[in-house]
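Only one chain is given next, in structure tokens, and it is the form predicted alone.
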Amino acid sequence: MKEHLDVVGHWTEIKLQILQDYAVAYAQILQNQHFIKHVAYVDGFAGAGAHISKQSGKLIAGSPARALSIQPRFSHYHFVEMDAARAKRLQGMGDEKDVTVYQGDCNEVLLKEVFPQCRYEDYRRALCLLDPYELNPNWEVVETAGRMRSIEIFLNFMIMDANMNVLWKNPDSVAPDQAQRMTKFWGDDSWHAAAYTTEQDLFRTFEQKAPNESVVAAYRKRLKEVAGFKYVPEPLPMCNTRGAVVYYLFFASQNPTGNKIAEHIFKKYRGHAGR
């Protein structure tokens, strides 16, 4: 089944290893809170389970096994995967009751049968992972999470993607198919005021591209004023061997306690992810 798995530089390493701290500690403070009646663990993206290290060349442990692994478990596991092989891989991993595969579209899967079984009034809680390779979820399933205030994620912002498709410098020149991918990821388009400024010399006036930092903070910025998460903090930038920016992981959530675990585990692989 090995056809089934990706090779993942070290940068995607260090993410696993992050998310599984943070799972640890999310899972043992929410065992102690005796109110709370159901915690999940949800992946929109959970690809095979496994990844295949471009590093070392071995087999490592992919996000939904790493969840599987925690103690105290979860109260249930929900996986989406899109292809149908590495759905299949999924659905041997796990207790067939506490864990179920979707094969679909997250941005479908989540929004109709997960997080309505992750209801804050029915003291349920969620732990939910977004990690895709492109411009993805749309910003539907995000501002949903915030709004629902029991829900709390990590995102990837995939910059390189949104580079090479639709921050181009001349943004008349963008396939408006890949704008579109830029408006369903935002939300709106009010993306392009976040990518662009109006600059003007002696003769003209034009659009000057911003730079990705510039991007990134608007978008955490809409996390907190637009899907209403009261914690976002900064996101950590991903770096390739080169030093480029392949994404930037965010984590948004209604809890200050986790809101300062996660901070603590960022400033720990702050400057060194992907390096």
Ligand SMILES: C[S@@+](CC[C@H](N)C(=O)[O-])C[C@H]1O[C@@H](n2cnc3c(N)ncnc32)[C@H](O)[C@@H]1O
Contents of the next structure:
Amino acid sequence: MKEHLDVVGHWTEIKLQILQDYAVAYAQILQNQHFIKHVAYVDGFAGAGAHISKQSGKLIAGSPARALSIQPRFSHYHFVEMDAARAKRLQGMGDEKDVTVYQGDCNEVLLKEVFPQCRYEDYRRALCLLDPYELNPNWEVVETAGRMRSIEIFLNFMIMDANMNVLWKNPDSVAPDQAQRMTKFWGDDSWHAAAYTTEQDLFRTFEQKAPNESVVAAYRKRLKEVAGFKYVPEPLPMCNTRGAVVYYLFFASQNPTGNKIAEHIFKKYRGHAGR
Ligand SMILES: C[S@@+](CC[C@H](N)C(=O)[O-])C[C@H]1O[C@@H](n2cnc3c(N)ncnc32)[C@H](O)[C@@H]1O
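Next block: the form predicted in complex with this ligand, after the form predicted alone:
Okay, now the whole complex, with that chain kicking things off.
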């Protein structure tokens, strides 16, 4: 089944460590909050459960396997994976009773099946990882998590995908279906105003592409002001071996303690993640 596994670089190993470090602290803290009845781990883009390290050539645990290894255990594990072979591999990983594997699009599965099991008013909480390859998930998923108040998220903003396919110097030449992907991710077309400034020279008015940092800052503002997450630390830029930012790792939560822990973990890696 190795053919279903990704070969991953150093930056992915760092991301996995960050998520694991946070999930360990989260599980411990929630265990001590006795009024909480159920704590779920949700992986929206769960993958195959393992990867092959580019550095060592060895098999390394993916995010679902790491979540399953954490003590105290979560009340339930929800793994969503689009790819049938990967979903099948995940099926074999956990005790049937507390693991549900959904083969499908997390944009539908999370909203219809998983998030309704994580309601604040039912004294339930969830840690949700949204770790796609490209501009995904739809904003509706993120906004729903924020509004529910019971779900905290880690989310990759795939800025390299955005820059390669949508945020071109000349926005007029971008294919409509690519712009549409950005709109689905962002929630509306206000990304355009965040990604371009209007400049003027002696002869004309023209649009100038804004730097990554401005786009990401605008998305962070949406997480707070539109989705209603109280705490969204500055995201962590994750780079490839050439030093280019592939994605920004966001954390968003309603909880001051969770925020403190995430900021502490991010601080450890800021400045050298992925190199
Ligand atoms: C970056 S990998 C996930 C890695 C995993 N979180 C880990 O750290 O071990 C992204 C996964 O999302 C899956 N995927 C892509 N689109 C999806 C969607 N709309 N819903 C659910 N899974 C999706 C891909 O098949 C792939 O396995």
